[in-house]
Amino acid sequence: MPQNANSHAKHYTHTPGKTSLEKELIESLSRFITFRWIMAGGIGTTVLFVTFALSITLPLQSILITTLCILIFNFFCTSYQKHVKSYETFANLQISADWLALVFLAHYTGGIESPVICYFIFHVIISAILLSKKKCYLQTTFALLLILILSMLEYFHIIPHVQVKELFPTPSYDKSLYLVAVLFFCVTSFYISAYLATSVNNRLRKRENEVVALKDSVTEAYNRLEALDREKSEFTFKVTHELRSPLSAIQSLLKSIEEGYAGEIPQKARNLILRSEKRTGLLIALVNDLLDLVSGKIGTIREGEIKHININEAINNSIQLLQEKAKAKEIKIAFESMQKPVFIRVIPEDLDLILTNLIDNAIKYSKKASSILIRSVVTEKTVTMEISDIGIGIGEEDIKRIFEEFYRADNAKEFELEGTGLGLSIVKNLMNRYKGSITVQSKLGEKTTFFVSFPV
């Protein structure tokens, strides 16, 4: 491959930034940050809600003593996660501050009787969204160490239980068998959601892999397709430029043929000259068709090359060169112009290609005595050019595919033969180059406008 379409291939090759996994991981940290504030806010109103609402006893001091430092901790959480380096580790941390808080408020809620043990679950799911399958596991096991701490040192008296009486008038924290059944339930919920969790997420991070490496390929094949394209766009450029200067010679030689200047020629041998001299006209419009084509394509526009163009003066100008084809065809061409001149940036001959390939095509494809309307509107962001032309007009089907190159429509052909199919694909490709954009509307058999629209 030439070095140009390597050093063009190498200029779109994805540089990947934080994978897919990592934007993942830092998105449900933000939520799980959203979440404790949320928690939070609902520990504090809940425990007073139960003291003062219901009268059930708690103690309210160490309870909301507690809830200060989650949104203490969770503080600390928002103001660092913009400098995090590892966000498994960051993540790690939030877990097991978060199993510290929950435990505290299990103690202080009854111990091994609270309904606080239950939101353990939550974390353990959160667990394995966030970690590996490995740690996941090894966070549950601390979760469960915790409560087994909990509830031994409750059990032994080495600490003092809080018994909540309005829900457990009768004790049960001592009770050996309660406790075992507590703890085994416990520890089967707590694993079998963590097996369940991680298989879960494993597969879908499994099946995200396999679209990230999908994707890539996709890419990869698309930047050699555009390189590859850009070769051949090359190629033909080269190859057409060779092309012109000996097609226009041999035109010349016919010319000078046809008008005697290398004497007499019988009417027969004039007439296969005239159509020599045709063809060859037709080959000389489609190299130079061929040629706006991938200048389009390959070119880049040069700031040096563009001017400030009266929008106004340039149509007439287009509409000037073109009269003479137009009265041809006994076609009238008004413009309606705006009353002061509006300038847009842009090479100049780009804007003549553009502007004569829409006009001639409005002339070609026009009823014979009929008329086109031009027109240019300005906008706060665009400057619009309206063509509008009395002829065969463009099917719906045929509207999908008039820019593409080579295309011709059925009744284009039926109605004009010769041609190249090129002109709208020129002028496409122009209008990209401009971030500018080019649309129809059209009805069979009557009339069709084109819109050409320039940013301001």
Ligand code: ADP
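Quick caveat, the model's predicted, so the values are computed rather than measured. Residue numbers count along the first chain shown, from 1. Compared with the form predicted together with the named molecule:
- Of the two rigid parts that account for the shift between these two forms, the one holding T46 holds C136 as well.
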Second form
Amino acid sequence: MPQNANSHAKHYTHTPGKTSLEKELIESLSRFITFRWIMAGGIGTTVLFVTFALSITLPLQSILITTLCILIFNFFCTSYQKHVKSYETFANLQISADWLALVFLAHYTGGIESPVICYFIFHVIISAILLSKKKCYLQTTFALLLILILSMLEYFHIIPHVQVKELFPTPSYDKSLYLVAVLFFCVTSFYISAYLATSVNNRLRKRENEVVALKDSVTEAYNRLEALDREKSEFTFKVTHELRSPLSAIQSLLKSIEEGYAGEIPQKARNLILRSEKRTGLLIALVNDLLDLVSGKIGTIREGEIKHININEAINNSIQLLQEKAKAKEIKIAFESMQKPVFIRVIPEDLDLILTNLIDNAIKYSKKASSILIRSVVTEKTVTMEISDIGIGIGEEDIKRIFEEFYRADNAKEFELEGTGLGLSIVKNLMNRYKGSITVQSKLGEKTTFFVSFPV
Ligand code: ADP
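Given the form predicted on its own, state the structure of the form predicted together with the named molecule.
Below: every chain and molecule of the assembly, starting with the one above.
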């Protein structure tokens, strides 16, 4: 990447991974080509207007031929620009060709007296934008040389002077003082313009380099953080995975003791064992949630595992799975299914995890003997599942945080002791993986509706 603002143009080459400066030069070049179409059109129309509407005598044929040459050259530039190897050389070539065209136009419209000379300033500015400082000064010198050659050739009558009588009744091209004055004006105005334009451009380029460097370091830091986060997730995955088997073993051992496998145990000991068994169950739930969360983060979707799943069937299955839990709280689950089966592409286990987590929460945080409504809505681009319950609701401040890992709202902790605060993070991670979304609408102490949308 170029560090020096003055030397940026030297580094423009046709590489597949273009830097932002290269991209900018390519864009500027293509704007330059568009500008040339407009200029050529403008020259043609102006000349025709001046000749026929203002009755000013100009060598129409020569000017139109020059305009045609500009158009042909621009056509070549348009077609060639995609195959360019060095953009800087391409820019140099175009600017030099334009100087030549301008000198011809100046010659046909009065030589050193022609107002076309003023247009050279545009190209000085364009050179400052497209080229390095040094090249811009070289191009400006080239333009001045061309003007000098033209004026000398006319002055010494080596080429004929085209006089526009209507504009300049008395020719001045052969008056030395006039020539010196115009050339002085050209030299000073061209170089001052080149100096101002390159200074402004270099300052901008410097700022841009700083921004690019900053962006690069931010991207690098982000990538490093992402890699660290991944390492952390992989570590958590390994540890929790290792924890699951001994925890399950402890739970079944405690169950065996409680069932009398190791002989009669006093009631007090039984109560303690029951409490330990329950705690172990909670730990296993936490480990399972952690594993689901972490595998959602580190795992990538493997195409082979993705299936076309009928949404209605998946929802019905999840309801069946949680029916017992709902019955225990006398909660009715109603499902308004779509008439036609709708399919989404998803890994079945992921969809089950999403649905069971949300329905489980709805049961967990519902009032006793209330009802839960599940709906599925299809639009042109999405399939949305809505899970509504009438229960403790979620406060405005909590809504902002419930998708954070381990976050549980205070009213949830009071209402239901059991909970890891990981369920919604698992769902959110999975929805991100499928480029879907999860949102919630709720009012404290009233109704809560979760919306999960899959793209179709
Ligand atoms: P958990 O249910 O284990 O606490 P979740 O990640 O599933 O963890 O949910 C996070 C928090 O979001 C819950 O603790 C609760 O505060 C809130 N929440 C989720 N679902 C509901 C619901 N249906 N009604 C009210 N609050 C809910």
